[in-house]
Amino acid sequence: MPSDPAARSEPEPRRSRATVTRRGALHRPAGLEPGIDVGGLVDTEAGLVDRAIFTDERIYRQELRRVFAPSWLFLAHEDQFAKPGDFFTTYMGEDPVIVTRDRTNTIRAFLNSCRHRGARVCRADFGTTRNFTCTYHGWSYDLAGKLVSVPNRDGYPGDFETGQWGLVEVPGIDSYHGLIFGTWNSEAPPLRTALGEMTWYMDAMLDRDPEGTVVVGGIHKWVLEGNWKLAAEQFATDWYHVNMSHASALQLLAPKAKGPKTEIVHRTGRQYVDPRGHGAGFPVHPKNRFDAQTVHDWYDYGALRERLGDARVEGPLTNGHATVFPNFSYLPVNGSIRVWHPKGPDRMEVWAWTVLDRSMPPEVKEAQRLYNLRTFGPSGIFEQDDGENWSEVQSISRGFITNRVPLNYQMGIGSERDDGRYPGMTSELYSDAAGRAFYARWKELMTTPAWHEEQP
């Protein structure tokens, strides 16, 4: 695999000039953003990955253009928008966006950047408002993104049209069981098409309750020194780390156990492998149960079997891990959903919600919220282990020799198959299969001009 920096050099950009029309449409020649050939950095057939994909700034900038800009990205939960004017600010890649419910009760999202000088028009994390007003020069926009107020309007040319200078709107917005996703690609396939058979696995967490899901406990945010892909791929594919990385946490939860638990080592299960880059892993057992005793006692497992089927109840219902490509992950056992926001090649910001069944009584919701906080909150006994691992991997990856040594993703090569019970292709629980699929999808997008790039 080519690891020499010279092998990764990008071509000299063509010298050309961006043009802008009176209507405000910017035409930026593709030559200003030359593509880097990453084809040799990911070899999924051999199970090898070059560490440059975690450290190279140019590769990271290309990810923003070719992975994040075209993909469906998680934005928020519908429960965060009870009435018109409710808003939540988040990111799509590194682009800041506002998600809001407009006066027609439609969920919309806009680039959080004033069309005048580019400052954010909303600096609050969430709230309720009538308009979004830039604190720099006072341009103001309504809930539909329309420019409604321009101080010193008479100073602009006579043909200045406010209708042409509204907020840039995210063209694709859709939801799945309360989870709101958005994409900048107006020609992207529908969300459910993009999710594919992953929806069957998501339903084990999101469709347990006919009344749907709600958000409890607010949103936790923390920063880690590590590339976003390290977290996303682990949640897609890695049950392998549990017994070693979480040995102390497992011992705390089961004090009589000394060291790693043999039942973890010998646990059987399946790993879902999706060609779109999604992945999920889960132990399989006919008596799977929720870890929080209060939650376990509340559920009617017979009713769950009737609603979701035996395969879900004995598999992804109560345990495991999953990632929806590229950077949305969740944990069914505690209702944790999270986004790995990229903040450069060596840093990510984690945003985590607790999403629970709407019909849960208050005491059950509180028990699950606390269990989530203690295990996978920012200071949770499992979350701390994971963050330390990703930061450790990242901390040494820039070394000259280190960066030339490929990483091994060979576990379970050739084990993917249709097992006849779980939809799509699955592998063994201990496998890198979903990780290889994750990077295969990443490579596909990184080597394909996106919708916004001029085609040759």
Contents of the next structure:
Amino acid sequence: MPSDPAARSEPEPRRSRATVTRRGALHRPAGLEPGIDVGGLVDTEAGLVDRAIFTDERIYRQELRRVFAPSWLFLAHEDQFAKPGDFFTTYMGEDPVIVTRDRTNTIRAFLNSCRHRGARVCRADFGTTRNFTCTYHGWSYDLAGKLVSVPNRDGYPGDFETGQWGLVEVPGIDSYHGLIFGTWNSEAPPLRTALGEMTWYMDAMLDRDPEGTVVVGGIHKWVLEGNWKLAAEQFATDWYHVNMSHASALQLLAPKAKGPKTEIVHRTGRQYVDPRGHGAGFPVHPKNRFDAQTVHDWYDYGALRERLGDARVEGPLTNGHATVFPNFSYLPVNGSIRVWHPKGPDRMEVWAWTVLDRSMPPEVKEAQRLYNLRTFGPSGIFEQDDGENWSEVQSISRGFITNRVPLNYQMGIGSERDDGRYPGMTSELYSDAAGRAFYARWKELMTTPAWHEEQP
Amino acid sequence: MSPAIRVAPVEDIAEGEGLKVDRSVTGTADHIAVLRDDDGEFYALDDTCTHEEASLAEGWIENGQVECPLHAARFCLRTGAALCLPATRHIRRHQVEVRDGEIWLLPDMAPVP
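What does the same protein look like in the form predicted together with the partner chain, given that the last one was the form predicted on its own?
Full assembly next; the chain just shown is listed first.
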């Protein structure tokens, strides 16, 4: 990782033109991508959700079209791209993408699918390369996505131009405090606008250190049975489950294993509710609390108060959970960031990074890394509880009667207000308010034709 | 054999890296790739892969071999022999010497057979 902070470059907000693909006489027939009216499946005023949104294959296909394709989606951390040719492969919805730094030092992202027969042109998780070569027939693309080699080029007709067959580029790339996001939607609002007041809450994790954040260790990936929204929703809105689901972990972590103190069980706090579907919850307490002692001792809380303000240090810096709509979540004090990659209505892949302050000395980084893995790594004592719940909910959702019984999202209805201390609208720590906002945004996108749909 | 060409100071080519010398300089049919193995030794081969249009100076160099950056054909740095598919034809090699911290290239000017 580069040690000179001046050597790091934020990607310029990029709005390249969407790649024009030659279609010839091809056209998709009406009915291939039917629009289902899901308006009746989510009632955020009454706090009711129909379980079909977690199980139906047609609704899932529509989510890929109308929720994932138009939204800003998290791709990677800038720290993963030190020099030209460094790449990382990930997904936007179910679309495979390559994120890379090209020879002009620009961060770009491309659809990881050969324009010839469609295989991936990069099969590695991450690394350094000079070209992306399809292993099927050998079409090769450079770091800017340009088609640079076609075996048996002479066999193609005279009007074949390699310039028309480059990799499909993700037109919108932007970053916020080191987090790179991308969108296929050339009409999307700028990333900063799409994040809105959520950035104030995100800064409790990303802006503690003037030097920014770094990725430590590898990226953990695991598969869970469960619809992606179960995880995204919980990280937006759910402190409620903590005392029940994580009782054994709380018991274990409490001093002398006598169980947590009453004031920890009966915490007060706030929950940020964002009309763009984001959400964040956190206890409110005068004392900040990094649980790993080495980390707790290292932080200068006075300096943090000066930098981020009392409200943040006594709020999202005590602990907490958050989701950036649709499928990026983080835990500000643990240092865990993750994407819930959708893999069909019944399955998700969790991809989790450990992201820590750049200025931390190695022994503090190590203490924080171990603490994060112990709690929210793939076998973490809290993570295991959460995965079990999501898979439990999913495993029975296909029952005919089960599927028709609405779920309750009524906690804290009407509690959203501007409390004068935390930006935007907030609710109580224990509330479904951000969950209702998450599903309201989901419904809004699902019932609105996306930019790529031909208007009737 | 043509007169030697001074290419660059030794430190300009890191171990595992290559430098393409244009044919307008070398006077050869193809450009020449000056390649430095991961043990520090210098070698020189024709730059264009014998399979498809690709620059071996951009390739991956290690363990006495260069791998084409496009389709992963490998050539022996010492002999120019094609070591695996998709390349089937060997590649022309040239002499390279280090004199007083400078890399000197002695291109093989024999006509292309």
